[in-house]
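Only one chain is included here, represented as structure tokens and corresponding to the form predicted on its own.
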Amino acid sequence: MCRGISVFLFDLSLVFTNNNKMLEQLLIFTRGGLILWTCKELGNALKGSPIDALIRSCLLEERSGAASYNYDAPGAAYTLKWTFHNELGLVFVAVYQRILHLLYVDELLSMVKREFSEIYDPKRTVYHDFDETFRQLRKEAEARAEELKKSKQVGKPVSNSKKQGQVQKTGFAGGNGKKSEGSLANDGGDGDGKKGRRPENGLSNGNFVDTVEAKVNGTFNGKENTSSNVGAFDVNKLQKLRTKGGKKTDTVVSKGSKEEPKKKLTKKNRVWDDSPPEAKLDFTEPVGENADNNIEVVAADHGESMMDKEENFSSESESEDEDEIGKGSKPDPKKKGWFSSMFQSIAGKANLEKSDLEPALKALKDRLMTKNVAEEIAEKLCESVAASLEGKKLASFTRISSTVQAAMEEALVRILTPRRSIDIMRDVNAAKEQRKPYVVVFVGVNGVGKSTNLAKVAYWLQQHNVNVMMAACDTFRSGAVEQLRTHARRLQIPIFEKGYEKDPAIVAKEAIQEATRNGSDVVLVDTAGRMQDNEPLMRALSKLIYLNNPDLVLFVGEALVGNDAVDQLSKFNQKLADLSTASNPRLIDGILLTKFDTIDDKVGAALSMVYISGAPVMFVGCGQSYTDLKKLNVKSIVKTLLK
């Protein structure tokens, strides 16, 4: 067996060996996606279809400030790195295996991007004999990575060397814990200083283990042990204690080992009088198969919903914003005076530099947090338009604050703007035209609105003469049922409800096996909140998606939520990711934004939840009537967020 180990590691090494120089792709095309030049020596199929993902998960989702892209396909793991010549508009992306780890590939972009930049006409669409330049770079990258990891290679063994006689030092130091520890963290060998330094909290990685654990041991009994382990476990000090009062521990302890523990005492049910107890307290009424009988009409008209409405944006000017912005992107008086300032507006800058971007990005960023935008998302967006921006021409009579801000606004806008038709009607139609009904199950955490906004929904919908039912599949809460058997009555539509302690799956399941029957168009399914962290409740919506294969998933939160909302909604796609059964499983389709009435221009839970999900934003509820309900307006988000 063992023989069998170390000619698989000596395989692995000669694939190592063999392909630590290689490249999988390497490509150069337009921002319009037309195809300069690619390797033809490398000339490698690649599985899947990294490039497309990258273009559609990274470069158009404003993602592209990150250092690089991981993709997975059957049989491979490819990691994907870019950069970008923003002013000729080209982008330079390298495809590798994961596993190889490659050291010379950011320099070799960065090689590439130059020399071809240089050869770079409009008018040309083939390169060939930018074949030649690339194989000297790529000799001349490698040459170097070889150079760099074989003096790492050296300097890491009398590193490590060191290393260990201080640790063994240190074990008979006695007083001189300090002094050794002290060299220890200076000592950190060549490009691996990390290792051997020691972090401030405490904490420690590689080869310090060693002098933490013989800390704990009680091998250092200098002034360090007390100081930087407060709160450890002291051995020395529990001998010294246990020296001087030895037998009254012991008594302490003999006496405490006679005492029995008390029972815990149980409250008992008071009674009242002599009639039994009721076994539950359920005052549903009881409701036969079906589930839609004795519905009283309470009202039928509420007026039109709002989501058939346009929404007038009068766009105001633009000028107060630009200078809102140039406040806090204004240089400093003492590094440049104002007529170097206003020449340069007018001549224009040769090329943007990020040391230039960063104050009105940093003024951006704030701005963005303001509007409750979580700071994470705030972050990316401005490292992405940073990338977008760094190395083109600033245009004459332009200040950097406003071409940085048009920049923003074009990536909001991008972000906000649905990549998919969410026309419901539409899907309703073509359900309908199938005999099957249209489900939409809607999901979220607790208090959000849940069963408000169903009925909201429910409403558009009958105005548009869809037979619409709902299913009362929240059986946790008390009163959920009674909640949405009101709502039904007003709006007179069916409802399909089994009471409470019933497993949701099922009864969504029967209600659109009855909507089936009875010919309804639409089943909106109502569920319970839940927190993101509660596993078996997530677990049972899981089977409830999985069991019933909904049309629609909608994701209802609050408008009010900032760094919040990036949590919620990536906690639940992951929960609904991992504990599905499904080889493909059902994620978030859509977000419905409530309370969008209460936060005035506290807009940015909706970038948020757009950015971390990249699901649509399908419905925003605005008050608490059932004409309440309207569409998403990109435009008058986006300027209210850079207000």
Given for the second form:
Amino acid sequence: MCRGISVFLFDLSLVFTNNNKMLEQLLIFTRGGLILWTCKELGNALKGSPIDALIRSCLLEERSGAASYNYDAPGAAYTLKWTFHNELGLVFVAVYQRILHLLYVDELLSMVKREFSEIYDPKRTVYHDFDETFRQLRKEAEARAEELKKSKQVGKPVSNSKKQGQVQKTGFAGGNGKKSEGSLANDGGDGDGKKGRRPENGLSNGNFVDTVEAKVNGTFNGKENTSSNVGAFDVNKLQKLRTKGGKKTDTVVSKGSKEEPKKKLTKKNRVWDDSPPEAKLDFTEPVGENADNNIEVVAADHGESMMDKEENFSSESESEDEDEIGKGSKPDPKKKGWFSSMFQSIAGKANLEKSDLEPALKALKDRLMTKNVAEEIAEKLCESVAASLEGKKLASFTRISSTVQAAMEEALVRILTPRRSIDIMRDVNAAKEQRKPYVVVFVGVNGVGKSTNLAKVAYWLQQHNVNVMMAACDTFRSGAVEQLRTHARRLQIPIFEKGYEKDPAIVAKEAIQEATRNGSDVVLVDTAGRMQDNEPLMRALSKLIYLNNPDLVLFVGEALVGNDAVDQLSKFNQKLADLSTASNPRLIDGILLTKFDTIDDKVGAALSMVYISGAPVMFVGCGQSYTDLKKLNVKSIVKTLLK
Amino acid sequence: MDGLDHWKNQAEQWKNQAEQWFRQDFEYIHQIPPNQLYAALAVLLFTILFVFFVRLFKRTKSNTIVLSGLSGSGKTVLFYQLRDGSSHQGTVTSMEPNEGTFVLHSEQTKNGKKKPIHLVDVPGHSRLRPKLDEFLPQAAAIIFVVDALEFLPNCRTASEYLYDVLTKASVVKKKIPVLIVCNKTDKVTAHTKEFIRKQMEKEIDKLRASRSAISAADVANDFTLGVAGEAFSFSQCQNKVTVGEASGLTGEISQVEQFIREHIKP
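Show the form predicted in complex with its partner chain, please, because up to now only the form predicted on its own has appeared in this conversation.
Below: every chain and molecule of the assembly, starting with the one above.
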């Protein structure tokens, strides 16, 4: 008890002495990129470029509905919070150290927004008079936060234990407490109670408790933060994981190395009755690698791959959209009369409120979900669109639903547009010049079509005069090597295989060496399918990637997958990052979407996968023959999603 | 039934009225001497034709200049230098295009007729690439900004972007001149414009080879560049491509302004 109080006092004194340094920086800039105002008092130069990172990985990635963004630079760990003024096109960003838990930031940002929008003039570019206003606002906000903290500090934790039991989150032990300040700083008033208690258990691994508490007590923001922190995979969390390199990876690595020398887990044969156990079920013919002398297969020539064909789009009429929108906004008109809504649509409303956007957004979210978009992705997208439309003036003669639709369309196009070039031919040529083979590894869960699509990609590359070689690193599934061998024979391309029960990482390594020797331009590595939860298999995959450092890690996902897409991709990325011993782990670079011909217009899986991983869709498999490989057409996907 | 009859009577009445009016108009027209009628019609026809031809031939020379380039190359800084003569308190990655119609800052002090230019700064972030297509059709000239300081790591991406711009239909058909500006030359380790020019020509040469190897549908570009069989050089482009230097932060943008003045004739 005494210790608790002394710790609390110590922390409080720290807080007071750091008074001037609490907020690192507060910026106001236009959406076009010009900084209008920064606080002169807090003159600290920010290490790294957190604002640019925020814009590139969060705001432009349609994650602007998230509560905060964490940025790590050598020597600093910042948390950023932001708010928009959509009508004037301004962005307000506050940066502070992550270890401090500032509670007044949200309030301060909204106050700053209000005050600044009054003095804003599009022609002006200097706003020195705002310094004074800001100083006052900050004092106000800090004072208010202090008061709340003092008043709540005596409060006991309310049903803490009960909530602990309810919510199980895999929080990172103590240490940075990344999640806690994200959620703490978020729940304005709520957080204060915890802040008072924090110092008591803060020095122990008590952050876990706080995290749990915060999550359950969460308001809408809090709940959203929860999902963004734990449920789905955050790109920024990924960056954190990358730079962590601390205790957790060490323990995992040591565990991993211990297991390696042990024999590989083999499946025990199931014994059904008293019959004697069968001999090993490996029927591979003991033939060498050049064993196509008995079976002469004519080289497969199936014509042009669909990658090279023009796509004909059916021009859908626009009237269909109108009907849908009409149906979508049906839940709303009950509230307002017909006349007032007509009047508003003609005159244009003053400012869009969140409550106005909600029905249209809900309808849009439902529509996206019927198109097989994962639920949390649809949710996040809708929040991001809401954040970008709030406070905007509705133009006259437009309905809210059409504005929302237009904003959503733009957001979807932005997400699906690749962030980097997906010109594989260019990369292959670049690797050719350096005289090393371009290595592509196909990863994915069981049964999505890796081997089939590998053959399709090989066929396409071959059509463009590229020397391809296949590497059969699926040494687990019965028949996998034979399958690839058949494809190789039909396409007349070399295949490197070592049979079954071999270490895939070693097989891949040798395959790449062989490719360098015989001058192949591209090596396509087939791996065994594995569930994202299977720890030993994910470790083996990570080892394969780490050992061979491929040029392209292609995640093969089927278009039929629903909400599981989010889980698959995020876990794959996470495991690849966690279990890799490299300082800069390789993650998924591209997505290959398969079985596209089986879904008619439920194309949402593409959106879920791209959103959660940030990797572009490089190929689309739309059939089971060699020519059924296409490129993703962004416009038609967006049109189908919003139909 | 009664109401229906009533409506029918009303309709009849209106029809009769309309017929009467028509008859009156016809008589009136017939009363006008034919010469006047012809004269009136001729004048009407003439005006229509005149307006039509004027619109066709009067090609309003657009005064739009598009600033494009990779993210972080300094376009927004250049925009504000051209407009206000200073980059104010700095810039961050743009999320939206900056547009403005104004007289160049350096020309505001000069006397004489000053024609305002319409300058557009298109964000360079790859997710916002489609915005460039909105502004290219109305462009009179394009300024492609390249970061001379961090040139080598971004060489390939910058060359790809430049290749995409140079092979767009509107650029090739209208022969829009392009100025490649090597920005950030105030720094000591910035590369020279000759080096940058050579590197970009080499990269575009490679791109030409790989893009044309792919069949027609795969190519996202409308046209190909350069002469087949020869190494690519900017002089082979149909539109004029020049290379210049500038430094956005210090305000050394004389080459850019000269280019603008050349292509926006008052």
